[in-house]
Structures are given as C-alpha cells and as structure tokens.
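What follows is a single chain, given as structure tokens, in the form predicted on its own.
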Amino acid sequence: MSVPAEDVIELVDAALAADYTRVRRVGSKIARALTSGDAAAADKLRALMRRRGVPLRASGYAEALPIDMKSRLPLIEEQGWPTVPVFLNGPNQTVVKDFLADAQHIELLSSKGIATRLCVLIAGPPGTGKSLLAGHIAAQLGRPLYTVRLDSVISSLLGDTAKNIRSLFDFVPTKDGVLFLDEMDAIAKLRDDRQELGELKRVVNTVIQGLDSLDDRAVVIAATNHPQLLDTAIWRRFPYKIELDAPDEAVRIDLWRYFLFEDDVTSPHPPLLARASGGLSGADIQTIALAARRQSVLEGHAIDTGAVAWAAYEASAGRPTPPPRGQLTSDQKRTLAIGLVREKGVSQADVARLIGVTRQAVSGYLKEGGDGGG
C-alpha cells in the first residue's frame, strides 16, 4: 500500500531536526499502515526506530534531558523499546488492553468528559517483567520511554530531591513520551513511616503534586517490588494496577516455547518443563533456556531437555543455574524423575520422554524411592 505524502514529509523533517519523538510518532504511524500490506517492511521500520538515533548522537546531538543541578547527572535516560515479547496472564492482559485503548482514544474520552489519568502501577517481585512491560506499553503507544535514574534523583542535600522530582514532571509535558518510575517505593513511601526523615515525607507530597499537574495525555508508569510501602495517596493516583507474580502454568508454557524452542508449536516438552519450573520467574526461565541454547550451538548437539528440566527443578526463584553439561548422572535422573512424578504430577511416560530414559527406568526409580505407583 502507498504511504501518504504528508507522512513522508513529516518523517524527513523530524529526522533532519533530530526530533526523536516526532520520528517515532510518524514512523509508528507508517508502520501501522504498512502492516496489512507489507508486514516485513513494517517490522524493519519498527526495528530501525528502536535504534534511537545513535548515528545522530555519535555526530554530537544530545537530547536535552533534565539534570541534577549539583552533580550535573541526567535525571532521566531514554530507553529503547524491548525486542522480546512480554507474557501476561489473562487478567493482566485485560488491564493492559484497557489502558492502551484509553490512551489511544484519549481525545475522544476527554471530549466526553470521561478521560482518566493515564497512570499505571506495576507491582511484583524482581524478575517478573515490570520494566519489560513498561517498554512494551511505550512501544504499543509509539512513544519514547524515559526511565528515571533514582541514583541521580535522590540527593543527600535537603530539598534537592524534591527539586529533581519537580524537574521530572516539568519535563513530561514537553515530550509525548512515557515516564517510567522504577522502584517507586524509594520516593513514595508511607508518610506515617516513623523510620523516614521529614525530607523524604515531603518528597511524597512533591510526587503527588507532580502527578496531579499532568494533563490527560501524559503517561506515567510506576513499578515497585514493595507495594505495601507505598503511600495510599499514591495508590489513588494510579487508576490502572497490575500485579505481576511468578508466571502461572499457561504462561510458563509460552515462556519455554518462545525462549527454548523458538516458538516451535510441535514440541511436546514446554508443558512438561512448565510443570518442572513452578515458582520460577519469567527471567529465571529465560536465563535457563538461553543457557541451554548457547550450549547446544557451541557444542554442536541437540538441546538436552533432561538437563533443562534438572536446572528448572533445582533452581530456587531468583537463583537459576545453567543446565549441567553432559548427560545427567543416574542419581540426577532418579532424583528428577521422582520429583517430577511425586511433586509435580507428571506422568511416568512424560518423564521418560523428557529425560531420555525408558518408562521402565522411571518405574524403577520410583520403586527404589519407595513408590511403585504411576
């Protein structure tokens, strides 16, 4: 399909002006127009936009970002859009879809007097994909992602932290971007926390005032590992709330299929590995899967699903280790088989297929372990 001439003109004008925000906006518009007629070209265009204008920066251009006046360090960094997918359970997918629909039709909603604050609060332990989800939301909206640098924002000098936070919220309206406040609890703790100094309590008020000062189009995403520490007034200012936890079994299947089997829908192993990896985060599964693929490529052999299952079964959340090199020992196979059957409810036949032994061997392991059932 043809691209409107005005879009091409705007794209060239934005590029010559080194206006990254306009380049992304019109580039995303063109990519959406190309999707139905030339999906490959649309993907290439999106990939180019993720490069974030590195050639321009190398030639001396630097986007004006707010800085700490004392240290001269930037308070915000522009992050690229993610290149890997995000996997969410059904309820969280619904929240994200609702938010994107509201953000993409904000003018219509505002004209009817029913627009809401475009603020998303993502809570969950490390490794569950909070930053990844923020990047995907920015990509879906075609907006640059500005991540707050807390090491620069939080100052030991009284009053400077609040000034830095005001600078962040003064910056947001000047860019059609997404402001990402990671580790939100560091600047928005409960104001009745007796362990905190009065200065940090005043910082919370500054955050609240900053959120209240934004217009309908401004998008703010906050993330926290400790939602229980957030001030209640902060909660009220985030209409969209997403709680990420360890992925459920359906999501774990998708994670193994994508990261280990490169979306091969014919492999029977993802559901079995999903059972073996209960309690692990998406980041844990990604780490184990990519380690197994690297071993496979560098050593020139097929992926050893038994070794992957062992790594998943043995890993504690947040501490994944690579699959062992070489064949599993007899003791490892016995321990894994017994654990998968007794603890994870995997059938003997599936365990045999996963670790590369006969069903009779699995039955023998169970008898040795005091369980002859199947």
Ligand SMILES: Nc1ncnc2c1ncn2[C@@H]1O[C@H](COP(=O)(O)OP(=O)(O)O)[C@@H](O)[C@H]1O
The other form holds:
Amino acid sequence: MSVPAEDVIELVDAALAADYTRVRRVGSKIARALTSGDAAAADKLRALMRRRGVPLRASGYAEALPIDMKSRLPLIEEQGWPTVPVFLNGPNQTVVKDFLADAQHIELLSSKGIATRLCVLIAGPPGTGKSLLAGHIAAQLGRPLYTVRLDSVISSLLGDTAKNIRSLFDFVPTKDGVLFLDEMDAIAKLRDDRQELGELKRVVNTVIQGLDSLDDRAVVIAATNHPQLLDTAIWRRFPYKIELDAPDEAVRIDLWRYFLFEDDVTSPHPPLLARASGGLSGADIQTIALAARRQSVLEGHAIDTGAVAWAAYEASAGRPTPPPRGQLTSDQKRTLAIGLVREKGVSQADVARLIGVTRQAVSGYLKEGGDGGG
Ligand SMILES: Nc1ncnc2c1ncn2[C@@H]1O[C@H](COP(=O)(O)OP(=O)(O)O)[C@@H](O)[C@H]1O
Ligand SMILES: [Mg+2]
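For comparison with the form predicted on its own, kindly provide the form predicted in complex with this ligand.
Below is the entire complex, every chain and molecule, led by the chain shown above.
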C-alpha cells in the first residue's frame, strides 16, 4: 500500500508551520498506511517519532520571542527550571515562603482587595544565587521562566530601548510566565554611558509603565548587584525584597555538603570547610568543590579535604582557584593550621582530621608559627 499524496502534502505543510502535534498525527497515519506494504519503514517512522519527543523550542515558537530590531538578538530567553537546590538563610527563606503563598492564593487576595504586586527584588553580589533563586520561584509556581537579556534590551538605537522594554511587558503575560529582569542596574548605567539623560528617563518610565500595566497574577523578579543604583520609583514597585549577601556559615555548610560530598550527611568536614570559606559566594564554593571532585575522579583518590580547605582559605570572593594537586607542602599545612585555629576558631583535633596529620603535628605547627610571630 502506498502513501496518499494528500498525507505527504499535509505533512510538509505541518512541518513548515512548525506544528509538531500535526506532524505527529500525520506521521502516525502514514506509519499505519505503510504497515502492510513496508513494515520495516513503518517501524522506523514510529521509532523516529518516539525518539524525537516534542521539541519545546519549535522554530515557529522561537520566532515569536521579541527581538531587538537592530541587532536581531532575542530580548528574552526561556530558561529551564534549575536542577541545583538553592540554600538560603532563615530570613530569606521566610520572604520566599511568604511570596509563594501570596502568589499561590492571588485570586483570593485579589477578591478581597488586598493583593500586592507579585514583584520580587533580589539584590546581592555576583555568584550568590540570584538567578538560581529566580529559577526556583518559577519552578515552585510551575510557570515558565523568561529571562530578559538587558544587554540586548539596551539597544544601540536611541529610542529603541524603550520600545524593547514595552515588547517584553506585552509578551510575558501572553505566556503566563515569570518575567526575570536580570542585571537591572544595566538600566541605571545608561546614566553614565550616554549623555542622553532624556533616554534614561524614558527607559525608567517605560519600566514603570510596564510594571503598572500588569495584572495581579503577573510575577516579575528583578536582580541587581547594585541596588543603590536603582531608581527609587522602580524600587518601590517591588514589595518583596531579598538580600543575598555572601552566604553565612550555616548556608556554607549546606553548600559544601551538597557540592563536595553529594549530600552525604555523615561527613564531618562541611562545618570545618564552612569556617575556612567565610566571604566566599555559593558560586565560589561550587567551583572549588567541583574542581576537587574532578581531581579525585581523574586521579583515582579520595577527596583531599586539606587541599580543599587550603583553596577555600586562600581564595578571595569571586576568584576561586582549584585545590592544589598532590600533597600540601608542610609550609602550606602550617599556614592553614595556624589560620584555621587562630583566625577561624577551629579546634586542633578538627584541623588534624581535615588536613590529614596527627594532633601532635598540628600543635607543632602552632608552636613554630607562634615562635615566628605568625
Ligand atoms: N545560595 C546558593 N545555593 C545553591 N547554589 C548556589 C547558591 N549561590 C550560588 N550557587 C551556585 O552558583 C551558581 C551561580 O549562581 P547564580 O544564581 O548565577 O548567581 P548570581 O545570579 O547571583 O550571579 C548557581 O547556579 C549555583 O550552582
Ligand atoms: Mg545571575
């Protein structure tokens, strides 16, 4: 039995329209028609459709994302929900919980006239989990996350920036998505980069109009490294504020446990590494931990917690270096032992366990260090 011409035409039409539902329907029909004449081809066709699944980013769909007229770059990206958990301190967990509860009951709150805007401002230095948290909020709400690329929104064409911003606020409600304005301070930087103060004003006003045009259900998350640069009128429109500073000790314990020890609750080391890594961001800790795990896998040894502690202790925020390979030198061990005991208040026994030496060796380091005035 042959395939009817009309099915082939229908198939091509559906493919060109990027209508994957119709492609599958016609595909199944063709497979049925092939079964008696060419069973192998029919099987192959069915296997193909099974394997391919349904692409989320069909071409027609990507074209519908707003773009900058000059650069042709998309203004918005749809991002998947995160796979890494986000670790927050207690007060921030409370803000997130309150926000989610309000968002999930927004119809009830609106009907009583007590809904607030579902707008969250996340402030904090780089690598503290702002983008990650935005992803988690979207995931908790079961809504797609649309991240705005502010670099492309700020168009080289004077006047187009405001138009770009308008198109974002028009687009996201049609998808019931979460609008994530990343690096919000890029807008404020217009003040320095361009002599045109008029444009800054226009852009700020467009953001405000955009925020004001949204209905009660709309969720907007903004992230910034420099909250003090934000226009106060924008600032006021975000009732939920989250300050993500460098993680505190409790959060650092969670981060080490998760990224270095794959959530093994029996490891005694995370609290000690947390002591050693004050001031580092979540991203810094992740970088060091994953480098240590790669070394341990490729070189076939257990994780060298002394080398990790050394890397954590020596790193400055935003510039982590991987743990040194091979054994720490005795100089490094001495410096680390003295630093952890004297500055970080870690006990000598814990330091010994962490760097893999005896307690006597640690007290030896301290005596030597003490004699040397260190
Ligand atoms: N609080 C945190 N909890 C869990 N992971 C974190 C945290 N902070 C940073 N990370 C890790 O660092 C990565 C980068 O963080 P990101 O969200 O991009 O930071 P930001 O947007 O603040 O610059 C995250 O994907 C995550 O793996
Ligand atoms: Mg980010």
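Just so we're on the same page, rigid core means the largest C-alpha set that superposes within 1.5 Å between forms. Positions refer to the first chain, counted from 1. What you see is a predicted model; the values in this text were computed from it and never measured.
- Remark: with the core as the superposition reference, the CA shift of residue 361 between the two forms stays below 2 Å.
- Relative to the superposed rigid core, the position of the CA of residue 11 differs between the two forms by 2 Å or more.
- If you fit the rigid core between the two forms, you'll see the Cα of residue 339 move by less than 2 angstroms.
- In the rigid-core superposition between the two forms, residue position residue 36 carries a C-alpha shift of 44.9 Å.
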